[in-house]
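Single chain ahead, written as C-alpha cells, the form predicted alone.
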Amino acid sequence: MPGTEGVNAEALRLDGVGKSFGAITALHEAWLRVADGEFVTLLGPSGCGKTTLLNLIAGFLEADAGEIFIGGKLVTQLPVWERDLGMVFQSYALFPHMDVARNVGYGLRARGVSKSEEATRVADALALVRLSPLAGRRPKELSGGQQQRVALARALVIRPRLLLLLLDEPFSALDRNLRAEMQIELKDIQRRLGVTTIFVTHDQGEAMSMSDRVAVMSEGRILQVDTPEGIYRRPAHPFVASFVGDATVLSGRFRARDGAMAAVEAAGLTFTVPAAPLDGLAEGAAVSVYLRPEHLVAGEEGLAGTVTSRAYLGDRAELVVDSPEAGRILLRVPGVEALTRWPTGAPIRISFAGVEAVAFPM
C-alpha cells in the first residue's frame, strides 16, 4: 500500500478508494495516510485523478471502492456536512451581498454558534490572514489575493480536522510576488494552526515548497508518496523522475545488483543506482538512466559534447548539451561566466563522477 509507511497518529485514511465514471476509471485504488498536523499535496497533470480523489475525501463524489477515514471516523458514507471539514474552493466561493465578517462567519451561525463566540472568532480568524481592517467590505471590493484570504479564514474558523484546498492552479491569478507570498502565508498559517492540510496542484514547485509529504498522480494512481526531498532525489517511476524537476535521460544497460544497490551502464559509463526499481532484471535488460542536471559538472574532463543552447538564471546557467554518445545532456552550472565560457556552439565536457542517479527499465 503506497504511502503508508512511517505515519503515525491519522487524520485521513484512504484504503484502496476507487472511482469511475462510466467506462472511464478516474480513480485506481488509492491507499494513503496522513498524519495529524501534515501538509500533503497531491501532485500531477491536469486529469490524473486528483481533484476526484479531494472531492471524494470531501464528500462530494461518492466512492465505487474502498473507504475513507477521517480522524478514525469512517464517513465514505457520511454527507459532506458531517465530515468535519473546511473547505477552500477555486472560485472561493464567497458571498456577494456579504460583507467580509459576515462572509467569514457563515459557518459558525450554520452551526448555531452564539452571536459573542461567532465575533470572537471571526476576528480571531481575520486576524490570522491579515484581513482585520477589511471586515466591513464585500467581495468585489477586494483584490483576488485578499478574497482568497477571507475564503481561507472561513474554511478555518470552525476548526476543522481537516483542511481541504480544492484549488487546482490555486496562485495561478495571482502576480509572481503575490503567488510567492501567498504560498508562504499559507504554509505559516497552517504550521501554527497544526491543521492537517490536503493540497491539490499541478504546479510541482508549488508543491516542493509548500509540502510535507507530496503525492504524485498519474492516470489515477498514485505512484509514490514521499517527502519533496524523496520524490526529487529517490523518484520510485519513471514518471515521477521526468515529472519532477528536470533530468536527462540515458539509454543503458543493467549489469548486476549488490544489496539494495546496483550497477548499470550508460554512454560507456557506470553509475551506481538504487536497486528496487530494476529487480527481476536480467543482466543486459535494458534500462534508462535519469540525472538530475545540477549533480553534473561542466570542465576539462568527461564526455565531448557541443551547447546548443544555454540560458541566464540569475546565480546560475542552464545549458543544453549535445553528445556523440549521450545525445542531449541538461546540465546547470554556478555562476555567470558559464555564458561567456561556454557560448552556443562551444565545446564543452561534462563530468559525472560522483553523480546522484536513478534508473528504470525501459
Partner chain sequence: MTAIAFRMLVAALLGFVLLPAVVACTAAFDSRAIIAFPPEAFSLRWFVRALNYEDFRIGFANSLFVAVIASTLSVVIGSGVAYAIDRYSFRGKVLLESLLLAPLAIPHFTIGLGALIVAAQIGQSRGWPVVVLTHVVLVLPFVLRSLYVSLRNIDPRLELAALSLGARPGRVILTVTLPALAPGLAGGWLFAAILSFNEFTASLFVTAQRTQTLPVAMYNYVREYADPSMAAISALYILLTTLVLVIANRFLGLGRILGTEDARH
Contents of the next structure:
Amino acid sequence: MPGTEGVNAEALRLDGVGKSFGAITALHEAWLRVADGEFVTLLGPSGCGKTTLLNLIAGFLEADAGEIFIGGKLVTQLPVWERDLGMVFQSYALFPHMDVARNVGYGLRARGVSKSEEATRVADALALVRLSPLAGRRPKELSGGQQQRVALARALVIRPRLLLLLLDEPFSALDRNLRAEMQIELKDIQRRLGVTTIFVTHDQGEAMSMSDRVAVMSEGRILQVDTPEGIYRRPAHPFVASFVGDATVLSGRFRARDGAMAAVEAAGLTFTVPAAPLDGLAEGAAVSVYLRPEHLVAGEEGLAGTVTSRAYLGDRAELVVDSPEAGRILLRVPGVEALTRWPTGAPIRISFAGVEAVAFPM
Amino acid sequence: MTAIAFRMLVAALLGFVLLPAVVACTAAFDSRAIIAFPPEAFSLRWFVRALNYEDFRIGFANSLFVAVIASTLSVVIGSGVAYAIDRYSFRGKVLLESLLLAPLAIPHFTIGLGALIVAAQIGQSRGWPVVVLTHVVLVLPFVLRSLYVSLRNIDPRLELAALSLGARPGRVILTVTLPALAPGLAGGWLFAAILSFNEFTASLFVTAQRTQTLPVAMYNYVREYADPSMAAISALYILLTTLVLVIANRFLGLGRILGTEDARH
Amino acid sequence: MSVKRPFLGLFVTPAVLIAAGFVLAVGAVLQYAVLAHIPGELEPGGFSLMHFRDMLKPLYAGVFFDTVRMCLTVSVLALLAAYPLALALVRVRNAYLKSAILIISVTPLFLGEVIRTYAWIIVLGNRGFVNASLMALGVIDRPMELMFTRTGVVIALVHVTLPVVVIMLAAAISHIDRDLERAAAALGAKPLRAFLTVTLPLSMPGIVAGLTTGFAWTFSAFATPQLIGGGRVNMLSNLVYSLGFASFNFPFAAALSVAGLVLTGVSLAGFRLLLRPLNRVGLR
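Given the form predicted alone above, I would also like to look at the protein as it appears in the form predicted together with the partner chain.
Below is the whole assembly, all chains and molecules, this chain first.
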C-alpha cells in the first residue's frame, strides 16, 4: 500500500503520470523511478513537457492521470507545501524584501523551527555555499552567481526526511564561465549531501556533465532514460540520436540480424548496429543510419567527397562534406589539420573504421 | 526646429495648466474684499478669515473623516477582491469586476441621485454611512487599478517558491504577497484618499448640513460670497496637494501608480 | 490540491456587498425613472412614462444636444492639448524635468472640480486675470465676456479633463518600443515623419481611451458648468440637480439620468465604432 513503501531507497516514482491542457496533451503517461541520492536530468527542447512534469512533481499542477510517490509516500493529492521539497527557480525567486539569512530561513520558519535552530541551520547552509559574510545583504545587492547560491542554500536548508531538489534551468541566466563553475559546485554539494536531484534543462552539455541518468523528452513523452553514455552511444529513438550530440544521417537498407546486432548498408558500406530498434524489419527495408562525427576519419582513402564548409573552433574544426554517394556528412578534425589540409572546396576521403553507428526504421 | 517648437508648445501647455492655480494664489494675498487684477496691497487677512470660517472648519474635519474611512475600507476590500480576481477563477467573476469598475463610466450625479433615493428608502437619509459608502463605490475602481498593476508586477515564482518551501497559502499571502504589494497598497490608499477628499458632485447629493464635506462647503461659499477667502483656501489646498504629490512621487513613484511609466523600464 | 482558492469567501464577500450597494443605487434611479411625479409630494406616484415624453420638449432636448456638443468639443480639445504633454512626459530624459511635468500636469486632477472652477472664475471674470491683463496691455478697452459663456465653460472643462487624458495617453505612449522610432530614423525618417508614421499610429489605443474618458468626464462635470455657465450654459448634470433640489421632482431627475446613461452609452459606442479603423492602425 502507498505510504508503507517508504523503507525502500526510491526517492521518486512516477506511475503513468499524465497532464492535458484542454485538447493539448502536455504529458503522456510518464513512468520514472529515481533512486535515493541520484541526479536525474529531464532533457528536451522547449515545449517537450519537461517543465510540465517538473510542475507536476512539485505540485504546482494537478495530474490528470497516474500517481506520484516521493520517498515512497503517495503525494499525488498532496498540496505543494506538504511535499517536503526544495526548489531552485530559473529566476532564483529570492524574496526581495528579506535579507539573505531571512530568505534561507523561510522554509524553516514555515515549519515552526525554533529561532536558535533556525540561526544555526541557516549559518551552516550559508557556509556550505560559501556565502556566510553576505547573510545581511538584500538579494538585489548580490551578483547572479551569489543569488543562485542563496536559492540553493534556501532549498537545501530544509533538510527533510528525503529531499528532492528540483532545478528549473537554474543556470540559463548566468554567463558561460560562471555557469561552468556553478555546475561543478552544485554537483559537488549534491554528491556530498547525497541529495536526490531532478534537474530540468534544454542544454545537453549541462545534462551530460552533471547527471547520473538523463531522461530525454519530446512532444510530451519520455523517450529514453539512461546514463549519459547510454543516451549518446545507444540512443533508443531517432529523436534521441539527433537531439543529443551531432550526427550524420545516411539512408540505407536493412540487411540481416545477428543476435543483438544487425547489419545495415548505406553509401555502399556495411555497418554493424544494435538490432533492437530494427525488430521486425524485412530484408531491404529502408533505414536511417546515424554516425557520430568523431568516429569518421578524414584521409586519403574511403568515401570520396568535397569540403563544402569549414568551421574552425581552435582545437578542432567541423567540416561539412558533400559526397555524391552519401550526401551531406559532418566530421571533426584537429584544428591545425583543418587549416593546412581541408580548405573549402578541397577533395577529401572519409573512412569509417571503428564507427559506432545506430539505425532506425525510416 | 521641430524640437524647439515642440518645447515651446509643451511650455505653453504647462502654463495653461498652471495659470488658474497661480492666479488663485496671487488673488489670495490681495487685501481688497473683491477679486480684481492686478492685486493692490498685500494682506494675509483672507487666510485668517478662511481658517476661522466655521463651515470650512467643519467641512475639513468631515472630509478628512470620510476620506480616511472610505479609502481604508476601499484598500481593505479592494486588496482582497483584486487578489481573488487576479489569481482565482470563480463564478460571477467577470460580472463582479464589471460592477466594481462601472462607477468609472457612470456620472457622479447619477450615482449620487441613486444613493440619495436608496438612503431615503431605508431611512438612512443623509447620514454618515451613506456618504462613506458612496465614496467607497466611487474610489474603489481606482484602488483596484492600482492594485492590479502591483499584483501583476509580482513575480509569481516568489509565491511558488514560498509554497515549495513548505509555507501554507495564508502564510505565503502574509509573508510574500502582502509585503510585495505594500507600495501598491500605499499608492492606492493615497490615491483613494485624495479622490475622496475632493469628491464633490455625488457628495452634493448625499450630504446634509451636518455631514457637509469641504468641497460642498466651498461650493456653497462660492455661490454666496465673492471675497478672496475662497482664493485663500484654494491657495492652501494647492500647496498641500502639491506637497503630498511631490512626496508621493519621491517615495512611491507617481508614474508607477498612475501607469504613465512602463514597469519594464 | 486540497486548497485551491484559499480565503475566496473572505476576499470576495465585502466587494460583493459594495457591488450590491451600487446595483441598488443604479436600480433606484431606474425605478424612479418610470414613476409619476405628484407636484408638492416627495413620494413618487405609480408607474408612468410621462418623463420620457416630457424630455422630448425643446427645452430639455436642447440641453441634451448642448451636452453632447460640449462633450465632443471638450474631449477633442483636451486630446490635442494632452498629447504634447504626454509625449514630453514619457520622452524627457532629465528625471527632475520629468517629475515636474508629471506633477504639474496631474496636480489639477487632485484639486477637485470646485477649486479648479473657482480659480477659472478668477481668471475669466470681468475684472479677472485675462481681462485685466489684456486691458493693461491695451489690446482691448472693454472686458470680454468670458464668464457665463460657452467659451468660458469649454476652457475650464478642457482644464478639468486634461490630466486624466494625459495619464491615458502617457500610459499608451510608454508602451511603445523606442527602438521602433530609432529604426524609422535609421531608415531615413526625420523626427516629425517618424512621429507621424510610427509613434502616433501606435498610440492610437491611448487616443481612443483619452477621447472616451474625456467625453465621460465632461458629461459628469457639474460644478464647472454650474458656476462658470451661471445658468446660461446648461448641461444635463445641472438640469438633474435643479429638478431634484429646486423642484423636488426626483422621478424626472431620475428619468433624465437614465436618458443620460443611454446617451453616453450610445455616444461612446458610436465613438468606438468611428475610431475602430484608427485603432486597427495602432495594432498593426
